[in-house]
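We begin with a single chain expressed as structure tokens, specifically the form predicted alone.
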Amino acid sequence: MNKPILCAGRLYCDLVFADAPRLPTLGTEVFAPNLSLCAGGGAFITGATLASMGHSVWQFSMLPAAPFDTLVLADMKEHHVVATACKPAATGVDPQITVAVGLQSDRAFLTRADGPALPDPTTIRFSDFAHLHIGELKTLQEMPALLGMAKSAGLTVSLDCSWQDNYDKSAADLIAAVDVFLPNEYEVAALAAVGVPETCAPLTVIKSGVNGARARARTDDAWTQSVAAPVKVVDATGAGDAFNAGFLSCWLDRAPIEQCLSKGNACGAAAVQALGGAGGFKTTGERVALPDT
């Protein structure tokens, strides 16, 4: 594949504490061992995943507001994700920042997101790109046209769900127009109770954590799972979205979907070893690497 991967959605500064011993709760104050402020959001994760083996990826969002543009525009430097497309934030926006608590094996998340997630899409000359991933539903419902933007110029088009506490049944009609389809087994259940049927896109892809992945084509019977190896969990934060590069890196070779679901598990675990999303991914090396089937 020879185009870049475009990757477009909300893109915030994390502020990630880890190996915390309980969540906050109201009049009590938790102590964090550890911290990390980096680049954030599902689509920033996922690209810089696949720049670490040797995709060509641009971001497509807006910044946060100043003084976290400066920190994520030098982290997606230092990723190699290519930033051109990314467009300031307007004049009295809130910075967009997600304060991230992590445990053993989960986290929860705090988060700001002000003014609209992507710029102009007519910004974008469609055509230059391969493929597009968007890194939440949200971020597709608020620019529907993204989708028939890509599909006219021959993209291929992936869609991470990302957590939302209001799902509506509409979404089923973009979630099916959409080529790959990867939420998470919350998500998934959450879309089932308002209506959205489990395999509406015609491929699904169900992150479930430590106990991996499952995929199924819309026409397929039966789920193909791939289990996850057990690793050390240091911040889980991320680990949907890294899991989503990796399997998109073996999809867009054609790869079969078990070894595009092991190459998913394989980036998923590389992501919980290191603090904040992408912190496990600034070179390629054997943490990616494909495992032995």
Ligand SMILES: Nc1ncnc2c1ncn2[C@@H]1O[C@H](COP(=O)(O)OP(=O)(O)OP(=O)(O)O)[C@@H](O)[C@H]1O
Second form
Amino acid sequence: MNKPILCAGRLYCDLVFADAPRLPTLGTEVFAPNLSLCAGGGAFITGATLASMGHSVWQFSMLPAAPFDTLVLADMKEHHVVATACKPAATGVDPQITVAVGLQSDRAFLTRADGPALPDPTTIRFSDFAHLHIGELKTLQEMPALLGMAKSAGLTVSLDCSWQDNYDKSAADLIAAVDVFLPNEYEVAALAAVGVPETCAPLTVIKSGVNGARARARTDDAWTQSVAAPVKVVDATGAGDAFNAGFLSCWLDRAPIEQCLSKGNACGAAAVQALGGAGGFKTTGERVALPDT
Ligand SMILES: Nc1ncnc2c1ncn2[C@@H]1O[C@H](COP(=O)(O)OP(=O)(O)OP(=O)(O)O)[C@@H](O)[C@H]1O
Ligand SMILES: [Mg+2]
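What would you give as the form predicted in complex with this ligand, now that the form predicted alone is on the page?
Next comes the full complex, and the chain you just saw is listed first.
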């Protein structure tokens, strides 16, 4: 049996107010017709999408503080993401919550991140896993030792970038040490602005929304481009994290790069066609079918 994939990153309880008539403004109140509470955060969305494709996935995160831990654990179970390596938040840490207000066209987010993203990594036996996916650069910057521990146990490592208001050049060394780096266009431009080269990782995969994605190994002299199929966008939240899952699923099978990109695009497209954080792979109990590639 294949070893599981370990997904590390900040884990949230998402409170999603859907179909609101407008965004709240100071001194006013808005009533949303729909509310859903679910687990969220990039590492979880990638993990849940990998699990929906039949991979064995463990989450490595601090849980949001009570009472939100119960909700998140139930959602993780529903998505077949193993929570055994997660630890309860320390006393006094605020619950990690994202409030999302969704209009027809887009969403606004209000988030509280508190305490460390990850538990003590010495609680993990890395040799039990095949691959480590890290949901955001910031989490790796918080715990750079993670990389050495995973690598020396023989794991391959992938890293999503995720948006930060401030990047700095020192991120280049961490990015260069993972096997696959998966930023989007905005993130790669912001990193380039502080002097982090576009292709410092052994393999860089840039997600370009409606335009699909492109990949380039450090040793290549050109990008391999893959276009996205046109689809009706319901909610773009988590598309990048779902893309990661599709790409990695093929990459871990040593598939050609075109096939990895194409599966990533298929997962990204499936995610944008449904409401919800967990890759859009669960809305009202339904799952969007992933096209075969
Ligand atoms: N409008 C769209 N039509 C088809 N596919 C899309 C569309 N938007 C996104 N995708 C797919 O999803 C992938 C990821 O989207 P995007 O580039 O928006 O990532 P992202 O900005 O990292 O997303 P997020 O961080 O919100 O999860 C794209 O590479 C593409 O495959
Ligand atoms: Mg992203």
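Positions refer to the first chain, counted from 1. We call the rigid core the largest set of C-alpha positions that still match within 1.5 Å between the two forms. This structure is a prediction, so every number in the text was calculated from the model and none was measured.
Peer 1: Does P33 show a Cα shift reaching 2 Å between the two forms after rigid-core superposition?
Peer 2: Comparing forms between the two forms, the P33 CA shifts at least 2 Å.
Peer 1: Once the core is aligned, please say if the CA of V16 is shifted by at least 2 angstroms between the two forms.
Peer 2: True for V16: a C-alpha shift of 2 Å or more.
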